[in-house]
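Just the one chain here, the form predicted alone, laid out as structure tokens.
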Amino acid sequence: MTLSIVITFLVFAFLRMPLAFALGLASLVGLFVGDMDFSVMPQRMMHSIDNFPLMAIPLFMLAGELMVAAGILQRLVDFANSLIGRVHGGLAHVAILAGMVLAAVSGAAVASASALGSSLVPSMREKYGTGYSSAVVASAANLGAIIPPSNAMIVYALMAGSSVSVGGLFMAGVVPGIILAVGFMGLASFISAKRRYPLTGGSLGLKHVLVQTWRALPILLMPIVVVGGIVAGAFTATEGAAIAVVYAIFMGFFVTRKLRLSDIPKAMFNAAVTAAMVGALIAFASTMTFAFTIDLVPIQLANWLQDFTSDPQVFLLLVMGLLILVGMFIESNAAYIMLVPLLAPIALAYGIDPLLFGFLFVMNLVVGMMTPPVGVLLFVMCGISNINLSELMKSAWPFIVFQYAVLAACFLFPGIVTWLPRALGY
């Protein structure tokens, strides 16, 4: 039964099929390979979707597109350019610094690229072309899958189950998120140096610094609030989602004054494709879950790995090995809901940290979407600046390689990723 779901998934997946219904197919073949009773897909599909925090992932979105309706981005850009924009990478820094509160809402990283891309390419192509401004757009995107909240974490301790919790995922985040944050900002003063790039914005002024952090000073205490009040156990990321929404449909009409009630069902929308896409994915996948359990897949598998290996950190370098391949290849929330269920136990017995393994998971798959030749921030990037993917390449490497060394330290020094979660008592 496994191995005719796993060829029909393959076949399907080769053929371009969307992932969602490749599962779907595949996991019907599966049952009737099987000889198992149809009904249990509907029934398994129901189970996977009927859980309250998945809500946190539509809020989260709806969040962001919200934000970016109301004008507030432009608020974290002309805040971040009063800082930084008259140094080396000026509008580079100015990109990765709204990146990073932008992740701090929408928990996404094409949510990010695509609102940072339409907003900061058009004035970065000018200063550095459009190969280089789209890679940094890109990265600093990538931030949003790193930086709590994060809808990717959410959809790793949905899988996992009781072992790890979204709130100690989401602060095994931070430290590695600014890590990330800080060398995107080395890697593009020293490549803007280097290229002789023109410096950016306007003169260093108290006042005017003063001025752009009070005018984005109520931006800037949203993801503390939001990010805050999980960690506290004030709420869960569900309500915490939905605070956010309230925080930025009260910013929209009250603060900047640009959103308009027009804007709303478009926001609603996009939240909702997004949503509709995860939710197909968790649905169809629940099934080939399923028959895999049933085949004893699981079991075997660990058997496996434990005659090949009794080593934790073995262990570690295969399933990141595998990561790294899968996350070339494979959309992020199919690999999450496939893997997760079968990789997150065997980890356990292995005595590895589950923040740490998650974490590590999540994070292979984040480089993922940015490596070849099926990264999809690159093609959203390629989309939004009509540029073609070896252009793109160009420029993006070095960021891709410094995600990867980023990657190994905290393989390497898992105190990196486990000591802020520990130390707030996850």
The other form holds:
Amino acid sequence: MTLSIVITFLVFAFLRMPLAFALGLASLVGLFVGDMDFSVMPQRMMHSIDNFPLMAIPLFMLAGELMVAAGILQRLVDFANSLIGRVHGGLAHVAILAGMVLAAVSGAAVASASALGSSLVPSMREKYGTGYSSAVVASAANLGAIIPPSNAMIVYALMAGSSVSVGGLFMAGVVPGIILAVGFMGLASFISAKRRYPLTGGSLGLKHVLVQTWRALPILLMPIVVVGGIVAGAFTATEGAAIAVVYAIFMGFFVTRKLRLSDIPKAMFNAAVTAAMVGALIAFASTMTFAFTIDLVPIQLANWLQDFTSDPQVFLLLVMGLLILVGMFIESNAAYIMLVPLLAPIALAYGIDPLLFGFLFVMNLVVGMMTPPVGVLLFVMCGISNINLSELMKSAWPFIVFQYAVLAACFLFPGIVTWLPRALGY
Amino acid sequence: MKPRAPWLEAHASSPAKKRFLVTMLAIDRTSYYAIILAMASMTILVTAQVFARYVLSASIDSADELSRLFFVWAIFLAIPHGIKIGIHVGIDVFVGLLPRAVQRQLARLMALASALVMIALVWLSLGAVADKWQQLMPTIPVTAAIFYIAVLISAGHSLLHLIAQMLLIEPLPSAPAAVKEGATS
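Other form of same protein, the form predicted in complex with its partner chain, not the form predicted alone:
Complete assembly follows, chain above in first position.
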């Protein structure tokens, strides 16, 4: 049964059938070959979606859509510009800082790339050229899946079952996220100075900084309220996401006053359709996961791997290698949904810290979003900036190499990942 | 959402096709409003639960179950819209190497294969609806089949979009740009 599922899925997936439906077709074939009751399919699909924590994904997406419609990006850009605009690569720093705060609001890399790209690339390309501007924005947007809240981490925690909490994974992303952001800024400064890009932004003035900070304060408070509430146990990730939506609506109507009533239905529809992409994958993969469990695939895979190596580090390296390969071809959500239920229990059997494994899993696929040939973010940026992939890659490679370096550092020094969540009691 | 898609006239080469597309647009529009209603209800219920817990020191009994119900409906109703705009991801690295005409035929073939999955799902979810009809939800006196009705509608609506794409009366989002415009090679 397992073999028929895998072969059917691979054949149709490589023929460009949408992955969700290829999973559905493979599941039907598996149920037929395994002579199982077909009625498990709608039941498994329903149970996989009828899940309270999963509701956080469309709600965070909705909050992000509303924040952008409410015009928060301009305030963030003005705030970042007042702080750091007047240094080498000033606009690049602004993009990274804005990306960092946007990441703490929306939780999705592609949404951040669209928002940052459409608003910042036009002014950046005048000073830095299109390739470099797009590379910086793509890197800044990639922070979306690392800095909490992160939709990728919600999906991971859901697929991993009870071994890891969403709050714990959120906290695991904080230190590496800051390292990435600071590193991106360092790279941006170095490249801008080397290429002699012109200085941008006005001179640093205390009054100007204070005014811009005051204007941006309600936005900066949002991640503190939402993520802080989740981490402190005041509410769940889903409730935090709903509060983020209400906060965004309040901000849009009463603080920025740019949100219109007519923006809300459109934002709701967009969030639902984007979340449905993840939802369809989860729903159709659930029957496949069920069939694998019936065929004892996770146990067989665990036995095979433990025969191959008993060293947790070697196992981790193997998984990371596999994820880099998978990330090059398969969209990250599909990879979480297909691989986490198989690999997370095995990592536990190896005695690997579930938070570390979860974070490395997520970060591997996040870096994969910027790695050719598939790299979703690269294609999003190519679309926004109207440049070809090779031109973008000329400027993006230092940022990609740096992300792999941080990934390696997290593997070699797990404290980078686990220190904060452990200190907070996760 | 605009009431008429710009490609309607271009693709509707016969009155039957035009009627089909107009019907599809009406279904899309109804589904669009249902999704917004479900999303709004879900958000309000989850927020109200937090408000009730911290401000009123109370709990809304059915809030969790109802919000999950709205979530399930929002997600399943949105899947066909994703098919229409091509949001469901696939691997196009290898297919992209093929000639455009072959890519178009392959995209139609995959729409057919996806349609077969939806036909199976319509049939299976009909069975699930019938099976659960007598069962009630734990906190509200409504049939538990209501969850499966969302799957049934989603599969049926998705099937219509996939048939339209297979017959090229709706653009094929997974095909190359020229193909989407109706080019033959």
